[in-house]
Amino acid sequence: MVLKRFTKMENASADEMVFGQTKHPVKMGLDQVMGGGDVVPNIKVAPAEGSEESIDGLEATSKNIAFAACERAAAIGLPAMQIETEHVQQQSISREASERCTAVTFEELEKLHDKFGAKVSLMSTVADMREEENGLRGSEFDIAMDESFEACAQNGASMLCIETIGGKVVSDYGISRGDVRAILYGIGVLGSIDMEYMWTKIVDIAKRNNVVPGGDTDCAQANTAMFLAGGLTSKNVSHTIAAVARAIAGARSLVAIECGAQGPTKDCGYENPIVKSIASVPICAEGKNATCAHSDLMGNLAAAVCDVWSNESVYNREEMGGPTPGVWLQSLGCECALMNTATQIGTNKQLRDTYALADKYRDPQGVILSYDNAYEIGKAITAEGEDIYLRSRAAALKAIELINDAVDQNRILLTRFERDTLDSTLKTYEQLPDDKDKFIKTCIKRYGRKVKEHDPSQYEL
């Protein structure tokens, strides 16, 4: 397979980006089109505690989740919905568990479609169980993941996704120590290399089974930085470093699309607006309707250019409003109805801008992920599109520039800690070599000693 590296933007301007619309919509599932005009709710519910102890338990909880979601969808008249089955390890390690959980979930979706005409699809996300020190390529877990993808594709999945972990051992070291060189190496270089390995396989499996290869997310790395950065009162990790890590993640997560993935990309990839700006593929996103799973500082902004809107995850249990699959699906469905109505009456761009401005200047991360600035980062990436290192560094430098512009315009304030961190990051990145091989050689020498789990051979380095 030959990769299609992006060296130009699919969107002519940032203003072409809006929720529910892409240049490359994707048909999937039963009568569903993603990125073709409407935003679709995506409900994701974690298996009930204890159900992972047996395949029968996993199958039963999968059926229960799907039934509760579909029952609520019918009750409130949702025209479309997607269920995501995000595997726990016990589902991915067992081909039988993958088969049975996928099949019973799709059966409930098929009933909803046949009885009420709802447009439905199933996103299957296989767990990345690999560990670098035990082998990213050809290990027992790697083989089991391939089999899980096959099982899902053959038993009702509409699309295949994953949250790859390549580079995490190095980026974790960098995030925890403020080492921005390690972050660039871990996310931009190692993460991109590992994604090419994984997505070459996933796209092949999807095509052989006539399902859609969806997309990835830098949950393992950029989300780690975001979560450790925390809220406005948290100081464990610099928010400016988290923003820079996210920009680099945009260059990394693009690799799935370059390998042939079509979208929607994974919901927890907050870098997805950057990917959409470049490739104009459908993206799944999460924000204010995902507070059941975690907090963030971009709950409205994240919706501005989404095509699928997710709750991230929630435990399968009863709430005052009913079972969690139905409760949180209804919340998502209401938000999607607002977006889709805005599209129908011609106020979608006003709503998009309102979403963005609600959070754009709350935090440096919002600054760089607002769709207009995400587009600028996309341009920086495509200008160096053939080189995974240079484009990742370019994304980081553009993010720093955008944050500094917002500070200069008095749109956002930085503490002394954040100011010093951003200035130090800029200095470090400006002094890095322009040659990828030289950068990699230096990093292997540096982090081969400092990060004992890091094995460059797992990246063919």
Contents of the next structure:
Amino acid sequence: MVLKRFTKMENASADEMVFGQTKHPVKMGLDQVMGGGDVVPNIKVAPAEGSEESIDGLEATSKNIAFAACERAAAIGLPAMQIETEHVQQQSISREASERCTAVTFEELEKLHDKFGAKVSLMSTVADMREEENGLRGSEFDIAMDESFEACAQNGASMLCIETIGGKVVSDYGISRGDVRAILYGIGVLGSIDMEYMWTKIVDIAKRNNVVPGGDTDCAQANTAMFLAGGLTSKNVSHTIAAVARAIAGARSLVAIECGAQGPTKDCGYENPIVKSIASVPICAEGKNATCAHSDLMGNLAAAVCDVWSNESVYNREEMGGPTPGVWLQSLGCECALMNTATQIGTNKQLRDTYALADKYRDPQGVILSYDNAYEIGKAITAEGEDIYLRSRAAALKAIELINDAVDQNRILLTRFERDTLDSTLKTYEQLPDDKDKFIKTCIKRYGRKVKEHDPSQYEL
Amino acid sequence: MVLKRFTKMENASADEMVFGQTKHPVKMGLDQVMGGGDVVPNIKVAPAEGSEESIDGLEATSKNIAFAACERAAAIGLPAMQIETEHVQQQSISREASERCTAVTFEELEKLHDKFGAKVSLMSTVADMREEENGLRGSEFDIAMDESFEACAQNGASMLCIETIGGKVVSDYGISRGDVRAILYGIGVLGSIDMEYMWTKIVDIAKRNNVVPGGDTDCAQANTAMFLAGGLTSKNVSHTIAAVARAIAGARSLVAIECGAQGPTKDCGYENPIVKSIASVPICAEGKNATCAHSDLMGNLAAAVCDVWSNESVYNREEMGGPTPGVWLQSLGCECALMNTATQIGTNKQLRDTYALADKYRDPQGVILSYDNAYEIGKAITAEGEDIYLRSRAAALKAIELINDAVDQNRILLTRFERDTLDSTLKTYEQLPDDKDKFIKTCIKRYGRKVKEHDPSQYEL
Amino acid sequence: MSESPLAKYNDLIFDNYEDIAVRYNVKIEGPALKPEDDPEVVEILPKEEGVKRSLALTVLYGDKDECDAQVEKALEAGEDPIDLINNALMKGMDGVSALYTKGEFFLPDLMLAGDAMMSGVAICEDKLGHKSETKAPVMTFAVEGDPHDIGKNLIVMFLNANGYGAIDLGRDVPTAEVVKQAQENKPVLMTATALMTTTMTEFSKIVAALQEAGIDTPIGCGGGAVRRDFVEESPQTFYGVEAYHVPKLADAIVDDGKTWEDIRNEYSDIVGEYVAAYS
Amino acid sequence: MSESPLAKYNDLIFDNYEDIAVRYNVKIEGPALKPEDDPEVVEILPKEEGVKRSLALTVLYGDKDECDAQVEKALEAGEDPIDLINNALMKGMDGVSALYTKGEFFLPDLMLAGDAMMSGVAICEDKLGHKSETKAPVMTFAVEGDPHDIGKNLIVMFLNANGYGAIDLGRDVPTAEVVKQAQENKPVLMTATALMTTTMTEFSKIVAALQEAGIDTPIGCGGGAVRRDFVEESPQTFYGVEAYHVPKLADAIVDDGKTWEDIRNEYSDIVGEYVAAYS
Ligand SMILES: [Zn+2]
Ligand SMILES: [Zn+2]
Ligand SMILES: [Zn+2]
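In place of the form predicted on its own, output the structure of the form predicted together with another copy of the chain.
And the full complex, kicking off with our chain again.
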């Protein structure tokens, strides 16, 4: 399959980017449109511990979660909502589990729609169970995932998503050692190649079943960097390297769209603003209302140009304020109401800018993900759009430039560790060859040895 | 003691009200100013189950909560934070428990301040353990509370607060039966009288110990109405009556300020915008980031003119994203960052208005608590400022008028139940005497019989 | 009234307020019906015009004064007090319960109807010279240290409305008192309510004290900060989700011999609705 | 580059950005020191100039190639491999651990130093003809169904750096394999990691299988979605909070004979810091 790579920006300027709006809105579910003006809350709750023991258990926990979420949506007057079912392995491995969990969740959404007229949809995310050492292509897991996608699509899923793991074994190695060549190879090259394989299949399944092919996230790689980078006081991964990894992830996650995915992309893809700057598809995002699942330094900034707003994940249990699906849906729904009100009364661009500036200089990651800078990274990517390696490197170099600009203008100070790692990253990337094949060849030699799970043949390399 | 009642507005117009800003900022704790420009997050976590068994247990849970909150504050770069210790009975009943829990919490805050320079303070809220049938004044519990306030003030509390329960036995009766006379008497008259008794004492203790007398909330009464009113789909208390009860609570909770309290008032006082409109003192509020504790219909609106932003309460346990003190502090801190950014870049009034409009017409309670309407209720209160009964009734009548205006202008539709109860409330209130003593006399006769716990002598009636 | 700072947005917001918030309560409201014309209530109330139908209607409308007056008059006219309780007062209350359950009636309707019914029953009992029969005694209390009792008061009202004899111990009730009253009253079910994390720990202490006294009555525990998982750490308990579930749970014990373990396993079935905490 | 829509706010925001966010990491950063000049490291490294100090420095700087070369050269020159391991390579690693603990070194420093040290040790062991002594074997794995192993890899590195023999079973490890390896290797401690709610349930299955096989080795359980309360529902376990705690927990077992119950009770004391989840 020959992809139509993005070589120009769908947005004419950064200012065209704002939450809730895209040039390519997507219809799905029951009366729902994503990226067509309003931001929609996306609630996601982990199956209860023990529920994975049987399909009955998985179905019951799915119903329980959906019921509690729908009940709250009606109680507080949410015009629209989306439930995301993010499969655990036990759901994706079994066609029956995929079918029944999807069906029972959609049934609750349908009731909410039929009784109250709420706009609803179901995002089904199949677990990427593949392991590189046991085969990314054609392995048992790979085939089971295809089946699971089919099962979801035929039982109520409005859209299909995944968090592909291609390149993770190499990028993990690079992230923990600050080896930025491994990061570029793992995310920009291997990740992009694997996405093309997976997304060609997913788009095909979605089309055949008349549901929306959604999107991906670089959860397995750039989020590993972000989570290990942690808070300001953490001493693990450099936050400047995490920022660079994220910029590369922008070039990578775009591949889903190039394969025909329409969005919304997945919430935990913090690179989504870059993808949206290029493709103007709806994106899902998470931030200050996903603290149940993780801590990041971009709680507001992540909302600036989102179209769907998510809590990432939470235990299914009781709070004083009720079951967690309702508790977190309400926080999300409120934030969406704020954004949608802003859109109606024309304060949306001010709100967008306030979101962005609240975090833009809290951390280097915020610098490059602020929508104005994400747009610049998007331009760097499209300028080299045909070459997955060159565009990934261009994204990285642009990110470094943007961080250095912010430092030069005295808007952010870096720690010595951040400063040193950024400088050495720049030096490394500047010295890389301009030829993809040459780069790949060196990397195979280097990481084939250092990373025992890495198998280039899984990427047809 | 003769109080200086408010008979005019400290704010010249509704537009002067905005989050973070007051005419009477309050300094407290270590380098902290409330209502002086920035909004500060206020985190509050319930002592773990079982910790109440011993003072050691209470001290350990206090330290645990404070530690986790301070660690997160540093990790995400919060410039300022407040911890609130809302006592359980076992803390307030024991001078030693009050001392040790306060001291250990403040110690953690002090460390955060000393190591990082964060601005910090500690709000200590003593539990109102009194029961009307066993004596509101001079009873054992009443005396223990005085001791607890002293102990807090002398061991690190930056400010003292309470949620007084005067009048609750009567208002509970009224709320569950839709008896609006009982609501007016319980909140407006009994609540105000009891507050004067308690707050005269608290202000005295605070002054002697050089800490800030904070404020109160009508948690015991108006929140009972709000919680029973519940969501849109609940079928218990009328939401229009809950709105009227809230307006009356504005006249009641003002009494703390009249006694010398300086704010911030307590988070769960949804009547705080009315108090702020009149007195321009800092207020604490809770909404979309307090879904852990309860569900309300004003998640954004509550933020519009707040100065301190709270999560109300949460179990102390682990989420995937870490311990709950950190998880919820982070959500709060993000919202404060959004507001403070808006203040800096001049988008604060737009943000305030967006907050307000997101909920103003979701429910009748939102209609009257939107800061513009809260201001109108404030004016109605100050016009009758000298008389606790007349000003409470004036607040109620203004609230009814405001809801009816919104209905007339087609901005909100009421259910039949809301419509009928609002009409009958108006009729009842219009027919009441204009004389406080006459009203009280009738009420004593009526509710002395119907509410067996009610003891007028506890209010010197 | 001065112009609101929000007025400038008026033209922008009202056409599409449903994109921000939908008042579903208004949206789904059916046509207005007189309560006695509701098809379910028609089946419940005495059909024949006369004193019993009239009395049932005073309960349906929560009119205690009128109810009292009609009961007095009927008794003077020689009506049987037991007949009045069972076939007039209770029928009115059954109608109220039906309307509450389907969302047509609200809490105040229920409370006022309960007040009227209980008052009417008391007058009849005066005449009888003894208490009327109830289905069974059920004991209710808010635990020690907890001054909140509105939830408990709702339970009492639902119990009385459904023919149970509610023995209300009040609020802030010491464990020893619970044991003593349980020994005296032999309830088929107790409900313990708490609002705070640190008062819900009373549940396990109460269970321990009851077990020592050899009392194994099921205890429904619920309230503000109470969680199912915490409640279920103690035997003999189950987690009560809504006040109006209590009579159905009592029925399950009295009519079907269900144990506390059965209730834990079959909660949703017993109360006849899907309950997230128990599914 | 086109002008950012945010540029118009530039004059307004930068003077007081500290009211919005404070970069505490920058704010509290001390003066830069060469790692070998850190007072604590000075005490650890061989003081005398020569092959051992030089080798320790290659580890401190994470320079594996240089480390390999120097080890080869030193062995050729007749240095004792055991002496090189204990008094050069491990000393360098001790310096790295000290700097990491005090926040001067970061994860990559640690990983690269670990790579260098382990490579140097391997060359020495080649010379020796057998494995060098470790403090004790510790087994590590990510549970069945869980493909995430970065946390487990950190643990392996901390263990090796602290003189333990890490037996790394990898990720997605079936329970039967855990039992088999435990029987063969007789570890003093195992660590099981999981990232998801539905894989952390493996912990109890592993415990059951180990108990059936009569193996009572303590198991530290941790990772993404793992909670202490859930872990502690199974005996033989404790909840591991940070990867760098593992060597200290192993020390507590090996040196002080602590049991899994002791570790639950004394976690904060053992790791030498206040840990919210365990206090
Ligand atoms: Zn993810
Ligand atoms: Zn995810
Ligand atoms: Zn409160």
